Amino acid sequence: MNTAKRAAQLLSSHNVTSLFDSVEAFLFDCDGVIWKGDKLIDGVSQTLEMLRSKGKKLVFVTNNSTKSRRQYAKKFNSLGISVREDEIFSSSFAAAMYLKVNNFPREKKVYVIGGEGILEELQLAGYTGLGGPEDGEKRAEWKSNSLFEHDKSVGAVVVGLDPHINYYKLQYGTLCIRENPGCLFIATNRDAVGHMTDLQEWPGAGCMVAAMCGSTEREPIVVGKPSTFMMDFLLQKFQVSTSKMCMVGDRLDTDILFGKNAGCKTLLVLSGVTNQSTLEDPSGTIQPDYYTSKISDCLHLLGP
């Protein structure tokens, strides 16, 4: 599919109404769109309230796997935004759902290089997760005549954003994938960087996934954006045609590509990872339908 070369339109008073009227459901990325770290981006709360008051469905689709849907709902509420768990589609949830829809055996375990969010979603789906934060302090040592032991019943390794990545986890995951017959290698996403704090970007899950690709010489199954796996769940739940959805995000290679792959309208905001020069780079192959500085521009352009 050629996702390119029709230039993105700057969102303006001339085109905002036609976009707004053609959309029933807005899909929002979170990091760099709704918040940066634990700080809300200006005008977000009022914009979401306005959209709900106009009868628009809101869905939050995030590649950040550090939290479960329950934990994300709690974060939204702590920031003064009321969001239900069933309006949140995180890559932690997508990883658990991938196993479920593919009939992953319940007796098999899942090793997690990532956060508590993945472990919680696995547990809710009925699976036993190993690793995660508790392996953050463990050390792998090279010793003569000593084997590094791993659980032979691990049938999948899920890799997501992990601020406590270490050599122990890499060795454990590598052994499971290379030595356990049929072991799946699942990545929540391959984002290069993300706004983990409000002032700067940090290495994303793509960094952890690349390390595992290097040691296993395998490519992962990616369940987060831009994979359309999560879209299947969205369509089932909300019963809205993708042509009447608008994906709003700050990343061209995940958010905007996800929307385009699924047939949604797309709106890029420049409040996160992507800046104007990246958007206008002639070598870029992914163009959104529209772009604007931040989501609250919709509020001002649409007026009272």
Contents of the next structure:
Protein chains: 2
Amino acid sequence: MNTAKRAAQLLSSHNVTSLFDSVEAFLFDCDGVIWKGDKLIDGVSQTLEMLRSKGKKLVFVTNNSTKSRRQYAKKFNSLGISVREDEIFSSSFAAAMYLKVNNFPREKKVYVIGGEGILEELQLAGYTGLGGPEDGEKRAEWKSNSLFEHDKSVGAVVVGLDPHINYYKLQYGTLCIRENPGCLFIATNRDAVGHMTDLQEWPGAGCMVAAMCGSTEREPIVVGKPSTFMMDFLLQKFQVSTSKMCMVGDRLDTDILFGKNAGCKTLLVLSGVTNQSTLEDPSGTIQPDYYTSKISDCLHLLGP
Amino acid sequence: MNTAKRAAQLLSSHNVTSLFDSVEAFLFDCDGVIWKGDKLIDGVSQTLEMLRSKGKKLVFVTNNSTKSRRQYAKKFNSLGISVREDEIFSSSFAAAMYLKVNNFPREKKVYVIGGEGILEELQLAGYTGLGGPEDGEKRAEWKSNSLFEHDKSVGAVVVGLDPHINYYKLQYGTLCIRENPGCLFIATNRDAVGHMTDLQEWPGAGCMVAAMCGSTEREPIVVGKPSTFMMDFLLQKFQVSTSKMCMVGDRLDTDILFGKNAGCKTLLVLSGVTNQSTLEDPSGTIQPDYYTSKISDCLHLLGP
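Let me have the form predicted together with a further copy of the same chain next, following on from the form predicted on its own.
Whole complex next, starting from this chain.
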């Protein structure tokens, strides 16, 4: 882990060529880097085309768990960017893979606080998910002589970003974690906020995960950034050393820390949640190798 | 603060008289001590009558913020126990008093994640509350080109137990705390779970407070137990030293810690969230002076 503080370099025509020549694979975060909500950030399409034309490998590593890999590929394509499912590493996929590599028993169930994407990835990995969107309108009422029942065969609770969070889901997940012996508590990620829409930030998965920590008094296993759990899958895919990868993201505490933890080069873009004053804040402990305002800056810096 | 570990004594006919003789005022927690949900715990009524007949002062110090003092007095009376409003110190009242003693400006507003009790106490203290139950059915949707608006004159967000927690409230409170300069973040309490019904435990205010910590990356001011903020009001009321008070509660991390922090004697009852094995867990750091299964044990221990 290399999180020692060293001032980030502004990406410029002087350093861009050496960075690009030394990197074989670019790892992109999505929210705040590729898009904000449903709007592409300026110049993204041309930048990705340029990188592909130079033979660079591209993957998209997103903490947003509301979609599955398939649903992400669809979103990319609907925005006019050609991306394959296997180029996407979402935290929804990571949660399912965590269960798989840890031989989570197929007869156990998984309770989901989060979106459809987690349920789809669980199903693709051969697991039975409960909860998620179908519990979005359920109500939990405090009644005498009445027990709130939960499924005793739930062996893991996966918590991700959930705009339909409610007390029913919180009670269900809490009962599973507190009362089902050995029940796992898995967080897709802990981002405090995110650019769920183009104009502002909203509570992220870190909000729902913290709620569950508050009621269960347990800490989760985190599978998304900055955890390097997904890196094993990326290494398997690329067969290149992490020093030849560059993580491009808009968050210091997830994207840049993930890149640094894994030994990648790191590039912060200011098109998302981090602004220049946060980057330059002397109390900040995480510094990227490079920073620039948005990924399309590379287009003119690298020249024609 | 006296939290050094010393084994709790089981309340018995040998030590009960010296405890009762040295105590002028008994401070009772409610959930898990007086009632569970809407059911009185066995013998509570007779125990409180016996204490009053012996000239003991009684107050009820509850972290449950869903009700105001007035609403609590009504609940006591409906259960056949005569209690006056000024004998009740709820965390809803504490939140309003915190603003008052800190000269919170009357022209500022207070956003509430929690129940009617907080709004009523704020109003009685002369403040304008927003949110609470009326935001329970509101929905926050992620839409392009659309801004989620919040009131810029909110100067404090009060978070308590809220069975109607939703993403709308979480976004509203988060925006106030993150974007309104100097906005206070006040937690009524941080109980992980509580006996909201007779048969089981449910996520407590600690769940909603943690959610807001997760999205705002801020820590709250806590006014309920184990914070001793309310003790100033109790001292004003009784004019007796805290060494002549006994805090009776079912939770080590709130009730007993509150009593110890304030210099009171402490009595744990096992009729709520703490069982004997938790009390005896060697990793536990908080020990009451005495423990017993329920408050009515005093009746036969003290004899006729």
